[in-house]
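Here we start with a single chain on its own, the form predicted on its own, put down as structure tokens.
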Amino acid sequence: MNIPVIDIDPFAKDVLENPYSYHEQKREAGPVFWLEKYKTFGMVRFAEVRAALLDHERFISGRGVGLADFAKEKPYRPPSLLLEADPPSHDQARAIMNGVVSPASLKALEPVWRERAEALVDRLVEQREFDAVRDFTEVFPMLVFPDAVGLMDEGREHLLTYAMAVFNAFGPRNEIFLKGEEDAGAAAGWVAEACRRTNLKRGGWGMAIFEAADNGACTQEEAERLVRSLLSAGVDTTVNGLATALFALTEFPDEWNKLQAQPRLARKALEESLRWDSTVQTFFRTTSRDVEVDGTNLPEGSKVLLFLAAANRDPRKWDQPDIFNIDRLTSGHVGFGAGIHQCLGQMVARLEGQLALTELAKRCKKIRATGPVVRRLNNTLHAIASLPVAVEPA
């Protein structure tokens, strides 16, 4: 193949720790390159990545959105009916979820979520110093999301471990994956029980999915799998997206000053953080037929690694892409993907993140890091494990 060959391992620990130092080399190699270690194609430029995400007929998800090809090996767990499915089955499942996690349902929950954000921020501001991840971004989603789904009360902390393990599995079976599997054993068992109809509370999103099954929208077994997909998508998008926003605001204090002066900019700050450092760094697609990209032929059945985070910092699309700027027009970023497979939890993450940032901006004149950011390595996510901060009350 007459295309650039890249020897960088995108799943090596040093790359996962700081992927941005490697993106430019791949970006300048060309619109398509070959990842020799994994025998896959790769794309990092915004135009090609977004086009592939939107082209769900030629760049399919049903053969897995990780390194494994479901046409050649058995999935290690039942595939997601949303993330790892193609139309028409995907469309049926997505319609169910769009009806359950709808703008109307979120609007009804917003007052309660705001009250809980206010109470949490009040407590943290009184402390003056706290860990932005362990005390804030991991805590707030757990105060609102499990109740919205209607999960059983005991064991909810397993959601955080489970979601990390799910995203780990989209990469190779490396040391990071094996460690995640070891840590997530109990969490996987709890999630399996939590998704059962008998363990879901009435009035929550989980039971609403089963009620859709009662009306013939899907089978009972499919309803259980859809609840599982909701649990996979509904936590880490907020935890890591909000953590990244706070990290960015400590790195760029002038942007915090803008937000503190106008808390209504919280949504823009969150969107810019999703562009600046995307929670989901990569996803795979598989070609359903021969596909030509900028003169390069990708044969049918080729795995293609799409670098979403690199696309979001492509200077061909964004001016000064490495700078965090909440005044930036971020429309079109691929932090939540694009097309029919856009993140199921994006509306939840956006509302939770907006509420949390708004209340923090209202109550804090200043925020600064008091120690280094600590990363939690994951094959797919650019996650933060710890970010100690100090705040000055407004």
Ligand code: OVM
Contents of the next structure:
Amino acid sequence: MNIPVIDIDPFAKDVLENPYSYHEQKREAGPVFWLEKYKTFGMVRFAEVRAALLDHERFISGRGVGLADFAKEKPYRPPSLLLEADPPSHDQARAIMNGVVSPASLKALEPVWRERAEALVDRLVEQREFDAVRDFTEVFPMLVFPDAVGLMDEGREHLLTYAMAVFNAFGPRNEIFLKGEEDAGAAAGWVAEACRRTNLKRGGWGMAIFEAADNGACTQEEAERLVRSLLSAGVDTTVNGLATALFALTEFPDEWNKLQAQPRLARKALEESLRWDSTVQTFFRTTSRDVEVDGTNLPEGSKVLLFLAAANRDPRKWDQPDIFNIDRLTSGHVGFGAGIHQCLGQMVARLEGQLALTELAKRCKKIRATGPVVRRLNNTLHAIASLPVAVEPA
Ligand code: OVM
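Next block: the form predicted in complex with 3-methoxybenzoic acid (OVM), after the form predicted on its own:
Starting with the chain above, the whole complex follows.
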């Protein structure tokens, strides 16, 4: 085959730890390349990644968005009706969810979420020193999101474990995946129970999905699986999106100073952090027919790894892409994907991030790391286990 061959394993530990130092070679190799280790294609340039995301008819999701091809292997869990589905069934499921996770529902939640952010940040700032991940970004989403879904109180600690395993499972069956699988057994059992109508509280997003089912939008079994999507996609993503934003603000103190002077920039800071280091680093698609990309034929049934995070640092698209700059125009970034599958929870994530960053910026003059960032390796997410920080109250 007449295309560049890449021997680097994108799921190797040192690559997952610091993926960015490995993107340049792939980006220069060409618009599409062959990943020898997994026998799949890959793309890292912004234009091609975005084009593939928008082309959902030829780059399909129904055969899985991980390495496993659902046409050839049995999925490890019943496929997501959203993430791992194509039109027309995808669009029906998505319409239900758009009605449930709506701007109006978020508007109603915002005051309570702000109070919880205020109380948490008050306490952390009083401490002066805390772990930005363990004490803040792993805590805040758990104070707001499970209640919004209407989850049962008992066992919520399983949520993060479950999500970690879900995101590992999009990658190869490497050591990281197998470790996640071990931890996730009990968590998956809890999640299955938590998604059942009888275990959901009234007034939450979960019950709203079942009410849509009552009105004929889908079956009860499908409703359960749609609740599962919220639990899969809504926790580890926001935990690490917010963690990355805090890491970026400690790495680039001038950007913190801008935010501190104008806490209203919190939205922009979060968005730029999603561009600078996208929480979801990669997703696969599968070609539904022969597809030509820049003169190369991708045969029907090819898995193609799309490097969202690399696209968001493509110098063809972004000036000084490695610099975190909260004044930057970030529109078009693919940190939330693009096209029909673009993140359903993006407004939820933005609200959580905005509240957390705003309340911190209002209360602290400075924030600095007091020790090294510790990564938690995951096959899909660029995750942080620990980031010790000290703050100076405003
Ligand atoms: C789902 C799901 C799971 C993981 C991620 C995701 C980023 C969706 O079950 O629908 O979106």
